[in-house]
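Single chain ahead, written as structure tokens, the form predicted on its own.
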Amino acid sequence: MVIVRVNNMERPTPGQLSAVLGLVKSATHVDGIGPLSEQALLAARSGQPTSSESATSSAHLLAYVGAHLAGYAHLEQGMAGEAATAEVVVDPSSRRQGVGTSLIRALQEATAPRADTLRLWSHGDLEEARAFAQGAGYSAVRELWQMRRPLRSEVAALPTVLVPEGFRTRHFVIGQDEEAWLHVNATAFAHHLEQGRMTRHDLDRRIAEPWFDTCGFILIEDMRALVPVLAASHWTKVTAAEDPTTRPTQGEVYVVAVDPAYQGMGLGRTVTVLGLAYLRQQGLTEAMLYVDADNRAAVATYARLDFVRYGVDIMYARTVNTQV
């Protein structure tokens, strides 16, 4: 029998966060797909929680056979009662010995004083994962896809947009625009779990990522004020080949915000492709983006310019306290 133990802290040491990335990077390869959210990577690269808001809390829980690291889950909780949210990653070499069941059962006992629900993400939608949480008791409550299209000229165009008379198009300057780029993203996704959610701590930790680039965050300002007011933004993401002699091939539509204020004025499409085509002057051959399965209007616009689903992320959930 295979003994498991689990420890939960709220800061790894820099030594078991090499461990957890080195784990991480093996499951990748095995799967295919990372195991982790960028939300959750961040956070075991750094040790410290995801955000700076003090109603919330993060908690990373390893888990050992004997002293090899067999396991990572971070846990994410909002303020009490709200659910909380955790991802798993087991080592390949270490599946179906009881590892992934003892990180889910220690994640459960943090929650449950709480929160009255636990989610769990499966990133891909794995054959085992589905198994696991079936096994397990969890349901599948949300569906996040991944799609993509792609960027070279001859194989898909790129629709001619123009801004409204009125309006301009800049890039980002970091120290002027965090603040009102922070409002509208919260407006924009005023319901969205995460991204609605995002704080200065969070976005200045996105700044100082390798990747950030000021000449992909496209804005688009309304001037018919005295003071140009931030209507609408489109935030890409490219991330280096993991081969470092070799270029990246895709870029990622990160983030588009439209203040709603300015709806309806087909500002959302003109700064996706004006983002598409800033990734495509870059050599880029592919985008990709993520978006809820359940938001019918943002597939049908991603559809509408040639992107096709490519995979999905499962969030799953049960009720793990029934008292709160």
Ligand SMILES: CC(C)(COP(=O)(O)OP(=O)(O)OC[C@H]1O[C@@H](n2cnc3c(N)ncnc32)[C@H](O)[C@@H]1OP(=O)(O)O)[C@@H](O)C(=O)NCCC(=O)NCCS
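Rigid core (definition): largest C-alpha set, two forms, superposition within 1.5 Å. Numbering follows the first chain given and starts at 1. This one's a predicted model, so the numbers in the text were calculated from it and none came from an experiment. Compared with the form predicted in complex with the ligand:
- After superposing the rigid core, the C-alpha of Arg304 moves by less than 2 Å between the two forms.
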The other form holds:
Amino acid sequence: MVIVRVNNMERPTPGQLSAVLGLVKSATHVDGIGPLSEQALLAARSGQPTSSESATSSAHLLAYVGAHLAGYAHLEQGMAGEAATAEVVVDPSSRRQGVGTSLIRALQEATAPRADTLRLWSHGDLEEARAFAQGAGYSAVRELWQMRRPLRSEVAALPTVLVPEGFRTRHFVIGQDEEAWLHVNATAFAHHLEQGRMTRHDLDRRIAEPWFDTCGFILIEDMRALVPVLAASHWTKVTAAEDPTTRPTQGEVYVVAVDPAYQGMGLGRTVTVLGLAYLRQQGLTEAMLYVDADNRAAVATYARLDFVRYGVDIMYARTVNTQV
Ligand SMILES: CC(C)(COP(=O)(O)OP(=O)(O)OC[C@H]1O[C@@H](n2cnc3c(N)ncnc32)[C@H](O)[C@@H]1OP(=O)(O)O)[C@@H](O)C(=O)NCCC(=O)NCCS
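Return the form predicted in complex with the ligand of this protein as a structure block, the form predicted on its own having already been given.
In what comes next, the whole complex appears, and the chain from above leads the way.
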């Protein structure tokens, strides 16, 4: 087996990229869940790093058996002091042959001398991932939930919400609201590993995505000061259905952020409901979101809005000092 490492200063070839996407497709088909996060999938599709190069560096690791791409790992190395995170996937036809183990070894070499800080994401809490992680000396340290709720009013009506006096709602404006939104996002998610460090580069890349829709990016501003202050936002996301002849049915509560100075006023619930109403207006029948299982306030807010747990992603960290 040969492992080819493509760092973020290089670009994978079109052939490498299409082999990765093919592998992801067959793993998704067999496992019933995609093996990569949106960040990693974006990187795999575009061949570009997922984050600003000054903040992080990322790498693609491709494991070949002959000419066949048997496994793939995406590595994202954080700023100094932050953990590196990786996602690993092995082609279903090449499993239980040590490909995953070789990729973990390569990831540990790539993150040396801080390999003990490496974190692995497993999407769907798959049994083989648990066995694999445990065998490699990793154990679960974080649980991310996917929650869903129906959108059709006859199934689950949305509550009426009021925007407080002195506040107004409007849509995000490209070229105007980026810095204010990044500030609110960074302060609202100051303790969040990934979300809180979204950079202008990350934001601009998402704005350039075909799914980006300013009307689904709702802002609540405090108008009581001389200059309006962004207090809360709800960025919704609707991706095209895989089959281009059908319309999407699901929308995502992509990012809800309330400036800490405005938390506790009910703006989080208000802006969430406004975004859900927008998704319903688009004819979508279901809303979904991701939330950390230990973010009690957010889980409670979503549960009160009829969201229920649908799926789980697990983050593994190395706890046993074993060499795989
Ligand atoms: C998890 C995954 C990466 C494992 O890849 P792999 O190449 O099959 O793993 P390896 O062959 O290196 O297996 C190493 C050890 O992990 C354990 N393991 C792996 N798959 C297992 C399974 N299905 N059942 C039980 N144990 C398993 C075994 O202890 C195995 O050693 P053994 O074969 O000598 O018994 C692969 O199943 C996969 O791509 N799953 C979908 C994506 C995913 O869940 N990624 C998250 C990884 S944390």
